[in-house]
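First, one chain by itself in structure tokens, the form predicted alone.
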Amino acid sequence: MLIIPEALIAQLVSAEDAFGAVEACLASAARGEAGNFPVIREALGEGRQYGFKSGIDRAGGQMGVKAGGYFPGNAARGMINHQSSIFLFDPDSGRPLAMVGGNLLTALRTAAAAAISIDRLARPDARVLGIVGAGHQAGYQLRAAARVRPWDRVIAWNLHPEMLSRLEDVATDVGLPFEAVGLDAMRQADAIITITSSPAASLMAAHVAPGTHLACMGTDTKGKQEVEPALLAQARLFTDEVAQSISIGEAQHAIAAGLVQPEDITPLGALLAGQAEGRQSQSEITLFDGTGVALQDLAVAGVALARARARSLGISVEV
């Protein structure tokens, strides 16, 4: 079994690799060549989450878990809040193959993810991006984001304004003009990251014009919320697995108002397998509710091993 550390993750997996493997273990899914399996997600108090999402890629020859989660205290002790650890194992006999750290990938699958809905579901004149949340997930956010689309500027909201300052270097560095607005000028915004933790939706129908796409990426348990439930009645909805988004994603609100059912989500890979249309119209809202799949973690972490090994890097051990 080979450890690839955490400190290696930079050097292995650009986000570009990142943006080719989750677009092609979505397209897997939807075709029926890979899938998840049910995940296990526990609050320890204080804010702490704790679980696992596992699963497998026949197409890609992927099969493993991701252990991690969510621990607030963190960025007190110098430490970023989400942790994890992605452990591969060979599909065919079981034997395990490597552990990965998968904090660096976590940030790169979940950007990616949600670019690859901004560049399949956005209006083509899109022009400001709007970003709700300023944490540590945020930048990569706007860099892919920045990747697929030409933006005029970004505009953004965090709940702790201050922290937005870090999101503004970030727009500097890729050349966009940044400005800090309340949430009511997210009515400017063609598309919409939001990628939060809140317990509460802070995004409301009100603040999102016809038109804009939005990619809901922090809403990954039970009991989180971003955006108002009437917002997902208005939008038509995408997500990376239907399962995770009406449990434990941003739709589980919807569902449980009685404003959306479960067959008006359509998996994101659909789309890409050109099973499902996208984008309807110029005036339509579309939403992709980015949950976070084992599957996204296992390509990602499948770029790093094949990389290490490519290059003797990484720490073997006998299991």
Given for the second form:
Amino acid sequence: MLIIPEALIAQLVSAEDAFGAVEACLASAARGEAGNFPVIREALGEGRQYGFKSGIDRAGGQMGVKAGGYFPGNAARGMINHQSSIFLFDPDSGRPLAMVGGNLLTALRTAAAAAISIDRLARPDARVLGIVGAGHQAGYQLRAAARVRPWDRVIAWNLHPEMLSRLEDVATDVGLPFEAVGLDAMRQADAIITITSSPAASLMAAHVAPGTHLACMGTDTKGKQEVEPALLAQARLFTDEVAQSISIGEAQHAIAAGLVQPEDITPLGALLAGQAEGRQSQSEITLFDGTGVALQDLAVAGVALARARARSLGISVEV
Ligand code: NAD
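Starting from the form predicted alone above, please write out the structure of the form predicted in complex with nicotinamide-adenine-dinucleotide.
Shown next: the complete complex, the earlier chain at its head.
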């Protein structure tokens, strides 16, 4: 098996690779050729979460598991809060193929999923990008979103405003004007990405204008919440996986309140596979509940493995 350390990932997998890998695996799932297994995600106390996301993509030839979680004390120790590793296995024999550093891959595949949803669901004339959140993942989200629309400007809100300057640096780097705003000003946005670890809604229905597309990416665990459930009740809903959306995603709260039924939520893969319709009007709100699925992790790790083999990189070990 090949060990592909985190330090090698940046030279093996690009943002463009992540777009292709995520689109392909979500579409495979919609066609019934790939599936995620039930997620295990446990609260460890003090905001720490740890768990396992696993699945098999028969079309892509990937089987495996991502082990990892969120450890909010890490930032103070000079590490990112998200930590993960991805293990790939041969789907025919079960033999381990690779252990792949999962931190950058998670950032890239999460940003790609939100950007793909913007590409497919935001209005064609969307020009103002809103971001709620300014942690490690926010910059990746901004960079990926910049690839799919010609934004005029970026507006952003974060509970901890001192973190916004790092996001402004990313906006400057991709050539976009940046403004820190209050949540009320999010009504100016045509698309909004939420990417926080919040345990309660920050973005309310009153903060969102008709015709907006939302990519809600922060809620990936029971108990997290970024937006008001009433917003989901008003919106046309999409997700990476319905089972995760209603249990650990943003929809968990609207489902619990009886505002939304699982049948109201369309897999983004169905849209990508040509099995479902997207936005129906200029004025409707669309919302992608991006919970983060194993298939995304396996797909980008598969790219890393193929590239590492082709370039004779990584550490080969017998197990
Ligand atoms: P981070 O720790 O670097 O940043 C956390 C962000 O949340 C910061 O903007 C912080 O100001 C904000 N925040 C913290 N407490 C808050 C509160 N009470 N109310 C509002 N905002 C609050 O984390 P990150 O790596 O940027 O990840 C952000 C979130 O995205 C995490 O919840 C993480 O688990 C999740 N995530 C989801 C996926 C997915 O596939 N859906 C993938 C990666 C990360």
